[in-house]
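Listed next as structure tokens is one chain, alone, in the form predicted on its own.
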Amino acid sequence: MNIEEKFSKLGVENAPGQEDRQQSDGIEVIGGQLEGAPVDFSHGDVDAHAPIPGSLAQFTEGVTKAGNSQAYTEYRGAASIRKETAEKISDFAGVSIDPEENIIITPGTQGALFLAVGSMIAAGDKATIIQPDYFDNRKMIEFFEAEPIPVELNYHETEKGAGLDLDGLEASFKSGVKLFIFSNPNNPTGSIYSKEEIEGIAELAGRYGVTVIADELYSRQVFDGRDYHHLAAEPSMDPEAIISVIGPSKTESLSGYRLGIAFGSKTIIDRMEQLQAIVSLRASGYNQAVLKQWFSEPEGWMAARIQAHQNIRDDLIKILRMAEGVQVRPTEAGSYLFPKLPELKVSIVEFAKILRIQAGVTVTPGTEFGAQFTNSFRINFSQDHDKAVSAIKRVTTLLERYRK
């Protein structure tokens, strides 16, 4: 693969925030303009739901505080977060975190992933990813030159588990795949993988010497009261096999601050952290003296978020639902939905931007997540409950008028 080759796999005009660069011409519009407050569900609203308290004054007392000692950190953050945060995420995930080897700070959760998939493939390699999923999963695999092996989640037949086809992940497995990466729950339909299925994974890839990379970046955000099981806590998951990935992002408010953490094998964070020194050296060290606020929120803060998303997501399920055609699986875990739609007049590359244009509705296509999810697309609803609902009104109506 060429370097012109390497690039043009990785477009970013339909990534979120990336809407303003997207070309309109062409777009045939039915129908007058629909008013309303503009609505960007291609990310969170932080001006919606306000982030942890606290973090601002730890985030100023790492500049005015710590000053030098806190800007310049070892690579994979600095020893006395990297210990506190260790044991919070232990305790949370129900594993043992080393302090000094079995995790790093990144920037960002997408840091982590870039860097987990740097460790762990080369050209020529075979990595499975699922399809729908986080969207970079496959570039990133692309970028590395390996080859990215799809097995689909059957999410709309099941309504227990993410849907996961274990003897379709066997069999990529048995192609010599040497990466699973997946998120869980899942990112665009927010479902969350069973017992059973996690089990499945941790048997399968010990059985194939598979290593496996879990985004748990929305695990914190559980609904209705379900179970959440992390890999890294299978028994017959091999600790030397996994890195899991989590931070301080939509859930708590913290997206614009550029905190993830990996962890897992030390082997695997030695790597991350080489190759972290050659691409930004590490996370920004005034930020990382937000995660002190991590998994510290005032008692009732994080039930209370949990509460507000529920509800927006009961309401936006309500009326997408009316829609005839339309089918949503309710979001378990997270704040995205992915809903399916009849088929419509224009492609939905094409309906994202009538949205957009008639609206003021941003949207994600189904089409960056696989190219064959050709009648979806994807929203995050952790926005203001009136505006979104409003939104999603304008959204159906809409639907209506390219319907087929």
The other form holds:
There are 2 protein chains.
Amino acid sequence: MNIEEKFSKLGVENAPGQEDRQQSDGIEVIGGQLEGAPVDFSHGDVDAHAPIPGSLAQFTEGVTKAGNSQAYTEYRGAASIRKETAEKISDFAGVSIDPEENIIITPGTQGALFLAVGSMIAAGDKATIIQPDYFDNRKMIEFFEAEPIPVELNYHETEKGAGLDLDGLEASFKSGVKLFIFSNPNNPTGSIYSKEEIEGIAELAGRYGVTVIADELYSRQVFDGRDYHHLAAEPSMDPEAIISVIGPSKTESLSGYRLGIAFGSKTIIDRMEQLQAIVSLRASGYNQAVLKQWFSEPEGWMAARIQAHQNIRDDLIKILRMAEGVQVRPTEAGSYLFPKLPELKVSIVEFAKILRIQAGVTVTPGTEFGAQFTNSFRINFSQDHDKAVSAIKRVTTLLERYRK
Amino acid sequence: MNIEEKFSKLGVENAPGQEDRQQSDGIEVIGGQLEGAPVDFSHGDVDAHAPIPGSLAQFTEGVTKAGNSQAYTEYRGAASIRKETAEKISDFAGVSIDPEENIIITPGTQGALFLAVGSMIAAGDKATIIQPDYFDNRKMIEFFEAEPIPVELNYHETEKGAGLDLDGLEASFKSGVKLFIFSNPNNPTGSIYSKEEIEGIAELAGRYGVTVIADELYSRQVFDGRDYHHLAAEPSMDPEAIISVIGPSKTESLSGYRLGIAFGSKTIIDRMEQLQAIVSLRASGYNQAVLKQWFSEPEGWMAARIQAHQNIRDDLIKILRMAEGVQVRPTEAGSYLFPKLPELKVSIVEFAKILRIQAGVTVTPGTEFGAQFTNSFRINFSQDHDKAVSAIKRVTTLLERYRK
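Now that the form predicted on its own has been shown, please provide the structure of the form predicted in complex with another copy of the chain.
Okay, now the whole complex, with that chain kicking things off.
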């Protein structure tokens, strides 16, 4: 593959956060503007849900007290912060993490995912992805000139787990894939993989010698007191065949600091550090100090944050369900909703542009998550409650205007 | 190439900043310890040479005032900061930079280099590198499964320019390379490319259709009032065939914030943003605000910083030259020295470990910069003056002990 072909598959025009660079020429709108505060559902709003208290103080102390040693950490991250973080995540995920061998600090979980994928597959390999799932999974695999093999998530047809097609997963593993990457809770549907699904993944990975990346970015924000099962803690999962990814960018609103964590296989963590050395050297040194606040939030802070998000979810779902033909599965964990709309007069990419132009509402078209999601869009509802409610009402108003 | 082969070429054990992870088993030392404050010459010391005044205040304002908009910038960086930075760099480098098209903010200049290389070459391509030059240039090219073609720098044999072998460069271009990557001032020798060398590169790149990455990280720290020529400003250089890289991590001591800039070709900058979207999303949002202080330092601050480094350079060279058989070319720009030692009883990698064990001095072995530099090491002399002088005296003491 030459470099032009490689980049022709990496479009970012409709990616979340890039909307300011969109071309909107030729879009014909119906009717007038809808008034209301603009809401950008492409990502959470850290003004509405503030970062963990004390984060900036930790950063400042990193600059002013630790100084040089904080600026220049090992590529895999400062030893003392790895130690502290390894202990906290070991407790959280129910696994054993050696801070010297099994953990790396990265520039955001995006950094962790890129390093993990780049450490596991090379040109010509195959890797299984879920559809729908985080759109960059496919892009990363294609960038490394490997072939993504999609397996469907029947998220509308089940209430038991995420809706994983275990037979499809086995078929893909049989075809010789090296890597399976998935997010749990699923991005964009917000569904949690059941105990049976997690057991099934561990068992199949072992049987076919497949290495797994479990993206657990949103695993602390679980609603309605549901169970959550970490694949890494599954007894039948080979600890050397899994990398789990987590970070404080979402529930904890620390995205502006770009911090992520990967933990698991020593072999892969070693490679990820080798790769980080040529990709970005290290997560910003001073920023790493902010991890001290993570999993050490003030008492009650996380519970309140989860409750606030559960309330927003409930109110948005009520509004969406009042519109005829809209299907939406309630988020079980995380801050995403992935409603499916009835047939429109315009494509979902055009509808997303129309929402921005006519209603000041930014959403991510479903086609970013798989070509077949032509009637869905994703929203991140980690927003100001009242603004989000008003924005979703504007979405349903425009849905009526553009309904086929 | 499978993934194991790919990573076998990416060793980091002897890379700067990774010394804490080294194995030192089996090293036999001669004589006792040398006392003195430890000095880590593998990188600069931001405690000895503090960051630009006001940097932390800009960061804090980014968190507390700009908030959400600072946390989530476009992947290529915040529009207002790109605009400001483009103006300042246009002035500095004598080029025209459109902030919408020709500039991207990255996590450090390492981030900029990785994105640029990854945007220009794919598996099977060839790329010209200089030897000696920044060690990651070779590693990045090999990671993308391309072939590095080395061209020698005769840095000891010339006082006119960096010592580039222009015939060798042309021969490599003739062989069909796509990319030429080089640092100016050269890392590790601290030499500056002359006007004739820069014109030669531009002319050859045009003639053979080669795209160039000019790593100008240290181009603000020029000693003895020398001239410096930006390749991008060379009239015969096609502006669409060059990416220049610069950042505030070195002279300005902002490494802990991980900020870099690439400017140049619109086509390549677009690709770099596509790649950044899957590599790390963006340079840490809050950190980007720190760029406001860059090129806007208090009056006299840069001149004083350059003079302080010139003084350290002079004193270290005096000590090194008192040792028989040591060759060292005075740094023309930047903070590196690359002395060549006489024959030792041990390899340069072993000698580097011995310096750490017996003298508390960390240097980077010459072999990191090319297999042929078996008698050289690199130091970054952006250190406390007195500690650096004492440390280099200890190096020359140990040199006598291990001299063949």
